[in-house]
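Next comes just one chain, in structure tokens: the form predicted on its own.
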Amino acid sequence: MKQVTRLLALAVVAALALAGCSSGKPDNADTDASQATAGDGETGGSRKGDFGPPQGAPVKAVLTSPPQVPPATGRTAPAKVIVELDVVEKEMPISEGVTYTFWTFGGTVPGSFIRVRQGDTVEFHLRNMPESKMPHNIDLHGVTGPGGGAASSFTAPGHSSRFTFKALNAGLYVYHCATAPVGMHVANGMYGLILIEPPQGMPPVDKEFYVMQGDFYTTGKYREKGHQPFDMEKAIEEHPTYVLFNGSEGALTGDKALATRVGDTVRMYVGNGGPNLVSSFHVIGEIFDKVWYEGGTKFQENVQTTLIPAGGAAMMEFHMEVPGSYVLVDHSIFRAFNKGALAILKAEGADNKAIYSGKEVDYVYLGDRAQPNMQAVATAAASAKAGDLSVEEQINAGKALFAGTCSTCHQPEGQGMEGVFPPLAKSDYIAGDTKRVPTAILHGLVGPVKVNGKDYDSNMPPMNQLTDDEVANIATYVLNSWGNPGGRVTKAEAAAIRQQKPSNASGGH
């Protein structure tokens, strides 16, 4: 009996795996070279990464500035890759006319993009320039080894250290600095991406970028003119004053924006430093055919929003159908439109109606990120700073920050919307008081009200998480547009009506 048991057992395994041969192919066999694996599906991790010793010269490798991404290794056999990194501590703006102290592996933030092929030996070398004030270190996730190399890569300033690793994971992963306090050296900047390429390489693409979220913890408020410090504080509650791709407010905007055209299948390496908050990466009008979660090896297809966790990193691949401006967004919403978290691809080509009727608006979603850039805005900072602020000078900021804040629903001529949102082109009630522009931006206004013969019942919120500069900026456009009768609001009348709530202030909606 014992033995018709076992070879009735031993007929059904034979069955079954008759069974899974006869399709050609396995029900999840519909990939390609990127996800093509070992055995069950595995690809056997780090015990299967080393494909033994380097072969040939040398390398050196190749790396970028966002949101550049360097050229694929095209290498079929292991190398030694040496990578020369820099510390650099700067100076540079976080957004117009405010500035911080960054601090960067190579000069940018996010870092220089690493890109290797699994089974490399890789060599690495990082000085810390002279003029830096910290000493610091690199954790690469994509090291196998205590501290992913930040143990070997103490340094302190114009000093260098060397260590050597081998790349056995492939994958997307990130470095950043290890130096205690290490929530201080990543919320400065200090992070970038390595990209270990499988044996067989990336799928090729005809376009990709690198981009990278991080949160920023100021002394200042959101906006707030002038160089700003580090706030620990704020760092440590999880309070972040800024949510930033590629470290800056429009670093991926206007005529900085990310450029592609209709037919090209474009991948994102998208990392998120953190340190704090997890993103909720989105492109607006697009969906992701493909997103290697999690960086990893494997990849989901058809996804809409994907997390990326703090410390973590995805790849993503869409194909350009239509032609617009499609907007980048952590899509928990205000750190994009009240934090800085958005950026924009623009696509170039020929419509396609079947697909896709028409054409956003980039202002609708972008406001004055849509503009070329904000050099009027940060030229007004500066010249508020030098205490020689001319009147022009504030018009041609408010009007840049006007068509992110107010032009949405008072449209771009200011002739707003008849019935719903009242004119401010030639609008007797701001002739008849032209305190009355400042006070509704920091106040709002809700109530009946008549507006050139005309009677309007609608709720404007308070835009008072503006700045009182840009309060006076935006008012002082308003007063010297379309027909209005002109004047001037200063930063010191905006701070001061921003104290005198009126009896029609608003709530919000």
The other form holds:
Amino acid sequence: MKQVTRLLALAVVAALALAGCSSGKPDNADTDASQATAGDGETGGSRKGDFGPPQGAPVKAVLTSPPQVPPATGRTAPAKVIVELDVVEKEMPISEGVTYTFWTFGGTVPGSFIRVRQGDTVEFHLRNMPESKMPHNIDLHGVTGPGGGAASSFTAPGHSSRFTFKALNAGLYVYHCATAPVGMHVANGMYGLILIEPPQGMPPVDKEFYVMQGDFYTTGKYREKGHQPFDMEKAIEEHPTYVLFNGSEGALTGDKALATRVGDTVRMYVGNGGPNLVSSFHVIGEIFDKVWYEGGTKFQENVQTTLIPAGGAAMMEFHMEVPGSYVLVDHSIFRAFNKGALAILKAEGADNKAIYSGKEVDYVYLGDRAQPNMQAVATAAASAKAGDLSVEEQINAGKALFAGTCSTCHQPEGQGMEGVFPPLAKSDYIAGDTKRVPTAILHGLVGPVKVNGKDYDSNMPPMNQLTDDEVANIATYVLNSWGNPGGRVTKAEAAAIRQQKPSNASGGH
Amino acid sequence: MRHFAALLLLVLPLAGLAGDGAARYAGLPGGRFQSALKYEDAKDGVRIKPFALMRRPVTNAEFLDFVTRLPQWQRNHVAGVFAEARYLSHWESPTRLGPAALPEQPVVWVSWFAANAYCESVGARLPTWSEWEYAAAADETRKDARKDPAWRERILAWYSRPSNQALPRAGLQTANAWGVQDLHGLVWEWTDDYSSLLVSGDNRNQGDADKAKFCGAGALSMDDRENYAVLMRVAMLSSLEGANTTANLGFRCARSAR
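So that was the form predicted on its own. Now I'd like the form predicted together with its partner chain, please.
Following is the full complex, with the preceding chain placed first.
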């Protein structure tokens, strides 16, 4: 409550200041002032992020391993927060039967999640384990100051460094190692997220998850078994072997899927450690109700896919309506299915058929050319080109084309449909004049027609999308099938018929 | 190969070796050497005088001999400014090696000051960075194998293995073209001028180099940025202070030619 009063007071001061500044430009004065007082303007960033010296006893930050997120700080005043983060170099699986030497913050990839509040003074201890081979440091994007702490935290194996910063900007920030060679340290998994809560905290939700994408470069191929060393060439070329959520293929699938329930509101804190790739982050079957894009203060609503740059982050929130498995992917989609960028969010609970029915009916649908044997068509085309097209080839090609275009109405065996589509099989209409077949194909057929003693009120549209070749082949197939009299229609004949429009031709659809 | 051996015989007397010299040291002819570091004043390469380098890193047994001769370097006597508390902490006692420090293993948990004192005690000195880099540019057959991606990969593979397993004994690997062993793949090694390798703790400051570090030429930047294998060793050395010791940092000594 005190905070709200304070913010209001700030807003009033800001309004006055703006009004004062723009007094020389009376046109804009009203607009500026109203924007500031409406409360949807800027929050002031780092200039308004210092809430004074830390109050009370120092607090030790709760760090969590992914996919867990530490609890909200629940504080209304700035505190001194002590963060102790261990650098651990260790071998871990990157895929099934494949191991990799990761360099980590806190023993996991991504590193431990850090949560503080805007205005907090953070005393940071970076401890490099004695077994480490390499020196390491940390650059927190949430730090205001050169290098984000990197130069102040360069730490030899078996040593510890301390530096202190004030968290001036609220937001979700990436941290990573910046020791030479930076790219290799990042590619080995040295990154994580720090959430700097806004003064009023994040809106409460039912579930919070920590997911971070990264690209990995191994000398062996994707899923090649055994221990795989880092491949510098691939990293420079930006050709990752793996693109992963939370550092290993399967880190968030199967038994390790993120668990939620229908009715929950879920918030994800999603980072992208890179080193190289930008992520098109998407949850299949969910729409983000809110995305705090780029991890900042404002949110966008109703978003399908959000872009997360390398070295960037975003928060997204959505409500679970329907149970099932929702797949998290990088929608740069080959990464999901060929490089591992895939995770599962599993929602348990009752179905809601009004929102999503599940599968209702399975039925056959044959569209145009559903499954024609296009080989026969190709053969006919080749022969036609060579000038030695046989009737047999025409029939074969025509059969394939008929199955796609004509069989939908006249039926696969030319039997027609009583009262609706006249039969082509043993047709006295065709026997009366074989030219009627190509004519009907090219110009359609409208009006009453009697076939095999039955009346049809025909409304066949012209199939003039077919080429002269195709018309000739289909007609030849029909003439030589189902007891029809036989014969042949050539390409030239089809071309000639195309030119003459009979009186009963269809006007088309 | 035979020709090369003959050359070595010529070089060795130049190095002016005494006593254990011939067996323990390899002679290197020196000359112009293109470092992976960008030296503003040595664009055509740094000049390296003929020198001799220990074939293997100094072992626990050898270092035990040293602290027995000079007790002020035993871990319970050494001054805090010369070695941090973990100096030789893996030895069973100040004068006994024990199971965690076998005689043939390279000595680790040694400070720069202790390494320097050891070399002095055997009439030698620590190699300079340039000497070390020059010697370590070789593989088993070539004096400069650095352009070979396979060379880099081998070294990077060792960097990527944490030091949580017992060290092999020194002298196990095949000697390089100079007759020197274990420059890669066993332990990091102190160099005499390690503290002039002032690589910024923040590797991304290369476009805005700290000119105050000018006298440390290593601060300027890498000439060969793809040579991560060398860069990482510079980074390691520049993270250290003279009294520091780590689980995988040892040393070997060098001698100048007369």
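In this text, all values refer to a predicted model and were calculated from it rather than measured experimentally. Residue numbers count along the first chain shown, from 1. Throughout, rigid core stands for the largest set of C-alpha atoms superposing within 1.5 Å between the two forms.
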| query | finding |
| --- | --- |
| Large Cα shift (2 Å or above) at His159 between these two forms, core-fitted | no |
| Rigid core superposed: Tyr456 CA moves 2 Å or more between these two forms | yes |
| Core-superposed C-alpha of Met190 shifting 2 Å or more between these two forms | no |
